[in-house]
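The form predicted alone is given below as one chain in structure tokens.
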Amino acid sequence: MPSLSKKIDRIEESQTIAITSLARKLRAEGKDIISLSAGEPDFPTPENVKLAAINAIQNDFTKYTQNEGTPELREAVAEKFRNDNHLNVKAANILISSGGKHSIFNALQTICNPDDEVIIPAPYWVSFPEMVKLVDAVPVILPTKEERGFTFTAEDMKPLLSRKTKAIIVNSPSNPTGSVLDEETLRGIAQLANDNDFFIISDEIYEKIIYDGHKHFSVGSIPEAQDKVITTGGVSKAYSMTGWRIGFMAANEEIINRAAKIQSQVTSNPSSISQAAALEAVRGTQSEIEKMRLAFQRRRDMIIEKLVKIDGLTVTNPGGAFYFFPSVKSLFGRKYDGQTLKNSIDVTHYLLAEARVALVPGAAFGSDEHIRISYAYSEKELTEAIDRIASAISRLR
């Protein structure tokens, strides 16, 4: 057989999806696994949205779209980003895209060089280093620490930058950790970006998941950087829409036409249907996000209750999103069956055996001394889940 590409032999898989088709699998044999790996909403998709979409087949719009994304979609969006983030946009700002990890993969292809350089802060969602790669670009990591709420300044940043540093990727609310960078972080960000000269990519898919009073803040909005500001987000977390795979990016002309290329040859339009659906979603009543925010919410205050009761665990409040991360350091040198945890990965795999609950190691994230818990699932089946994590991590010896 013909070489195959060297560049994948260095990208790892996805852990998040590997681990959550593991606990599928395990099931369907008849297994009794609790998944917390997903990052998905465990809610329905809202009626009005699915509606959208069956009157969309009805009435055949079912063909190809422009690729950009239809007119109407991009001016909503465009709408959603003036009013909800204040941004500076209009319809030609905005690139309809297969989901939001596709809006950032198009945003990297669009301006990464070989071997530029792209911070990422961690822990960080686990494509962000991976795509880095694949556009040839190299990604340079910011370790952020536990007892700041994972956050970071823009003072951290200034001992990574190089005269190839093209970019930062920001993600807030963040997965994995819940973390939310306040608007004088943002802006402190937003300085160096224009003292250096290297683009901003602002990952916003959570913006509408976020408590105890804090308060999202788009770093486009900012008139001094819109222009160095690349704004992605979609309709998979605040509508639990996340199968219909529609993202959206908020740029410069120049950075669309030229994402909307890429795109043309790669993908061409999202799904005629689901774009009718995400319609809806922007446009028609928002009342459910709340519902699901709050639902979130009390989730989460009813399991950080049981978490900080486990002894070996030590957890931060997310202040957005719907993970938890803990660190789970001290289990490590813990054993069971003449075997020794000494790793995030270990703790899993020991969870998924001996607990039953499939979790994601924070390795997968950029720290491997955490664990990544999502509380996107019914208040039964997280009551359950985290009893089980109890029980296990008290048999350990």
Contents of the next structure:
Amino acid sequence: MPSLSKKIDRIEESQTIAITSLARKLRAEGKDIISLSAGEPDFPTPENVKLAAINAIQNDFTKYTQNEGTPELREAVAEKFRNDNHLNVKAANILISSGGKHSIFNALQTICNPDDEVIIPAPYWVSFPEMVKLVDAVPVILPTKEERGFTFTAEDMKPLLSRKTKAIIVNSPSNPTGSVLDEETLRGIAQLANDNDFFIISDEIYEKIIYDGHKHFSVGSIPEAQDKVITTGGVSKAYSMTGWRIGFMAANEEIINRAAKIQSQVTSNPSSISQAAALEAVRGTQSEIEKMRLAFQRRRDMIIEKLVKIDGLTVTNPGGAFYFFPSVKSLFGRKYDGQTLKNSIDVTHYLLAEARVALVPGAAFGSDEHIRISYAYSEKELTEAIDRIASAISRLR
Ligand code: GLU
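Which structure goes with the form predicted in complex with glutamic acid (GLU), now that we have seen the form predicted alone?
What follows is the entire complex, opening with the chain shown before.
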């Protein structure tokens, strides 16, 4: 076989996807595995949204659409960004793509030149550094501390700035930590971006899933930073539409036109049927969002009570999204079957084998002392899973 791309040798496979697939395979083989690995709401897609998709099929809305997304959906998303996020945008500032991941990748492709540096606060979502590498730029990791709720400020970023700094990726609420950046912090980052001329890619996919009086603030709403911010989001998490693959980007028109050029050569428009569904999600009743948010909050509150009782885990209460990111450092050195747990991968392997619960090791998110537990699952599954985890941990010596 001729040689293959060397770049791909330097890219990690997405662990969120890999572990979710492994759990699915084990279950298909008849194994009793509970998977808390994927960040995927367990609720069905709302009825009105499903109906819009069925109508789209029946009305033969099954051909290519405009490359950038349908004019109706672009306008509806612009309206959503104006109303919910206070962005100063119109349809021409919106690009519809095949999922939030696609939107972030398009953004990076649009702004990065080889060797540009992109600052990524850690713990980070698994795909950020790999996407940066895929566009030949360099991820520069900004570690954050659990004691500070995994947040950071513009001041923390300063030592990492260089002539090559092209962007920072902020993700609030965060996957995997659930941390939320407040308005003051985001204003500081925007000021720094203006002073030093770099972009802010603001991944706001979890904006609707936020608790305890935290308020989502969109950095793109700051008028002075408007041209520096690329805001990305999508319908996957808020409307339980992960499989439909609709994401969007809001940015200045030049960025949108360039990102659309990339899209025109690589994927063309996202699915016409999914766009019809997304239009209903964004324009139709928003009542399901609050129901789901409250359910996530109930689950979070239920699980934290159990997690704090497990000897060996230290956990912070997430302010948003639907993940716990407990520290498992105290488990390192504990033994089972003559083996010693040394890192987050050992811990997740042990819990898969002994508790039959699939989780993602923190190493995949840039923190080898943690594991990620998604609570976008039913209360029954969550209760059973946490009991199994507690029991498996208690068997360690
Ligand atoms: N974003 C979700 C997660 O972190 C879905 C999987 C993925 O796309 O990475 O689990």
